[in-house]
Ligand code: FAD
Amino acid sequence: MDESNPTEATVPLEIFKQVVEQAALAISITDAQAHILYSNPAFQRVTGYDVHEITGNNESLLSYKVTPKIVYETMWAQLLRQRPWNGLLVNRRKDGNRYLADLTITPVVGDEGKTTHYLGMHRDVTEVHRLERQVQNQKTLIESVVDAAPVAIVMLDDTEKVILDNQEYKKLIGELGPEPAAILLGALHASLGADYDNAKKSGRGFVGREVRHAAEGRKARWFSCSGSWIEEQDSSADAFYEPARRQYMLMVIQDITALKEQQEAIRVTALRAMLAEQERIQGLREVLSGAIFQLQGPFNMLAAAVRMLERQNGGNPADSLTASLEEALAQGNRTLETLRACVPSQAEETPTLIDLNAILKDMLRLVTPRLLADGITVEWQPAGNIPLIPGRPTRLASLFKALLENALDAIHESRGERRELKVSTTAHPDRVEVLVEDSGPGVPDEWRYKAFEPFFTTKGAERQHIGMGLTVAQEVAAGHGGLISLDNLPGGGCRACVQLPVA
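Now I need the structure of the chain on its own, in the form predicted on its own.
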């Protein structure tokens, strides 16, 4: 006891010995040449050597050849400077099995300043190392699989900040900008609304939600997004007794632009085929109706002549000329009835609510090859969020296809420098208005209403037009409670205006 400090207690040497003997940590004491002078029971349990087997042997007895020579050289360089050393060594037990030792060696310096002994403390960390390597291997394997995946995968923290991604996601960064996940999540928030928050709270996630992204000056892209939320236990010391959780979101993003384009091409092809079939039937109807219309005139004149002859004969039909004419008239009427029976009926189509912008976009896509061939510039100005109208989609598609083709014919015939087509929609409280404007020669005032009459055409028989296009368009508009009008534009050209009532 220090007499100057009467409160300082001295721990008996026996207590020190008991502490070392009962310590769970393997402890050994060597001389300056690393010969073992003492080892505690924990040391004997780790190494497998009894006290009489290990005492007097050099500590190098435990060394194993796989430990690099540089490790021992570094250790002795540190110890010779009388500094403690800590590191990992691969040691060998008495039975030959190897283990990984986390070793700390401290030089014991005597009164003369020389190292007299070394205090060694080590523990077997083989299992800890195995678990660490297993976790690292699994992490590497998962990262390799994720990187090799043909879809973009990204992990987001609870603030929606990216903390892990793969190579496909990095490609999206180069294509969409620095934060593709933020862009797509914004679109998902908008499309899912409250369902997004509900999915996050319940942890059920969402699967295969399609998102469209159209950057300025670039082609629109489509992505299929799936998301799931994952909870992780907080590994900090603060959360040891009071577990806390953090929520992460795993998001899988698949570029389906090519698939959507293929589906769109198939849909447009089917629409083209359906309209072509409808036009074929309509053409047959026009031909037969035209024939009936043309034949009906002479038969009407023949009927009038028969009635005049009957009046001249005092109502006596026995006259041979009158009888012959009546027979010819009857035969002609039977022929007309046969022709009328041959006129194909229009297929019934179930009415539904229709987005006119979508129909007009499809029709513009259908005439795109002709637009490109004629060098026509298109200005497409759809109104946002126009109301839906009740109607038959195919019939309305044929209406706008007829108007577009008339406009393209007018532009082609004009052969002017201005080759422009403008299509726009406008929403009104009670109706949706569609304008189709062309830079053609315009329509003479006397034709503004005559153009809707059956069989009126300015294109001639050699163009295979019999003048029923606008007539049918007017019928379709009227069948939907709307109307069509034609006007000349101030700067030249024609404007077709279609007005259809909303639901």
Contents of the next structure:
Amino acid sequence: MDESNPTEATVPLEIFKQVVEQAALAISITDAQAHILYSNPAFQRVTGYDVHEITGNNESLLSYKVTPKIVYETMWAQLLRQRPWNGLLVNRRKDGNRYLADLTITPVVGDEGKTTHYLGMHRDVTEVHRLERQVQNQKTLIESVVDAAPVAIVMLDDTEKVILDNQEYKKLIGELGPEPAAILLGALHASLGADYDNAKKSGRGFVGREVRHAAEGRKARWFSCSGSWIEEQDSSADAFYEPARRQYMLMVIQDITALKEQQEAIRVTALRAMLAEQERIQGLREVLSGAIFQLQGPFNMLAAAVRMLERQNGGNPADSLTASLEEALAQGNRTLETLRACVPSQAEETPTLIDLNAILKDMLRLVTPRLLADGITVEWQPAGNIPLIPGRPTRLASLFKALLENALDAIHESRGERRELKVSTTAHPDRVEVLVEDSGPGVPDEWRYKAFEPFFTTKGAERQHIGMGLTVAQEVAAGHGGLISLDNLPGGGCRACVQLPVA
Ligand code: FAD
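Let me have the form predicted together with the named molecule next, following on from the form predicted on its own.
Starting with the chain above, the whole complex follows.
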């Protein structure tokens, strides 16, 4: 026994042998040419060879020729440098079955510095490999399904960091910037408020929440977002004995911009049709009311003449002239009644709370073709956080449409160099003020009040304008407890000011 080695003093060599004999690892000792000199029972169990069959053979007895030559060459290159080698080899058992061996070979270097033996230790890792491959296959399958999905899918950890995404999500990165999920989550937090935290706590998630994103100078995009929270067992070593759960958020994002634009186009078309119908009815009402009003004068004179003739007759039966006039008057009154019955009634509209900025934006959209055709530049200055006002949306829309059309007509007719339209809203504590300013010729002082009278128009007869726009606009404003006024701008042009009380 070597007295200088404390291990040898405490652990007898016999114990070393027993340790190797009883080890669960397949252990073999070879000479420098890889001929097996010793193998333990575990080696015999794994390979299927008994000790007599294997001893004296080269370890290559176990080799199955699918292991690439380069693996052995690398292995031997390492061993010849007297360095241990570890790797995976496909081995063949005595019965011909193959298994995957996780092998470590350590050179045993003698006193003269030469490799005298090799120590080989391996275990069968076929099952581990099968499970790993199965997990990998499933992961690949899931990833390809997720990647092929026509919607953006992203998985976030509990710090909202992206840990998995798909092709559609990567496309969004190109379009929206580095982290679309962060942008959309910010908007969702803002729109859902406390509901977001409740959805997370309860695990219910959220479905189909629409988010609008408008980057500086880019057209607005719409996304429908659904989110659900998934819990997973923490797979780190720390959590091996004390299982911990990790929460992930799976977010599905669908670009619905095209759908929204389509819906918007349909809405604007419907609004245009509704306003056109309302204008048609309004026009008919005005024309018929005007005609009735105009006819009423001569009929009143006729009635006075009949009453005079009756008085002259002194109660005698009516002469033929009086009778004819009476008949003409009765006929005329019947015609007036028929005309009154023909005046179409105005459709009732339920009052709601209205965002004037939204209505003005819609009206500007409706007149866009005229703005483009006349090369008019528009300055749109909506007040932020404008209070809602109670009112009838279509009536108010027609009011602003009339003001915008008057402004556009004025700019068109002035044929001036400046072709500008400015529309702005201002919020006051008790009212909202809307200004429509144009760069047209302005309104002569004597017309500022006359402009609101029925049938008054400053426009050429060729435009077939009956001059009811401002009359109706004033009627609508008054119906909402508001006011309209016209004045001239210092630098030229007209300014229409509408004041509407807030709720
Ligand atoms: P071989 O002709 O044996 O060798 C292929 C290449 O390896 C040769 O071209 C040569 O470059 C190099 N090479 C081979 N032997 C030597 C050597 N003695 N010195 C320098 N270079 C050499 N193989 C298995 O397939 N399964 C095992 O479980 C396994 N266990 C091993 C355990 C130990 C301890 C050692 C030392 C080797 C083990 N080997 C094992 C390797 C085995 O000895 C063979 O090298 C290998 O199986 C390839 O065999 P082959 O007949 O295809 O080619």
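Note that the rigid core is defined as the largest set of C-alphas that superpose within 1.5 Å between two forms. These numbers come from a predicted model, not from an experiment. Residue numbers count along the first chain shown, from 1.
With the core held fixed, the Cα of R431 is displaced between the two forms by less than 2 Å. Once you line up the core between the two forms, the Cα of F400 stays within less than 2 Å of where it was.
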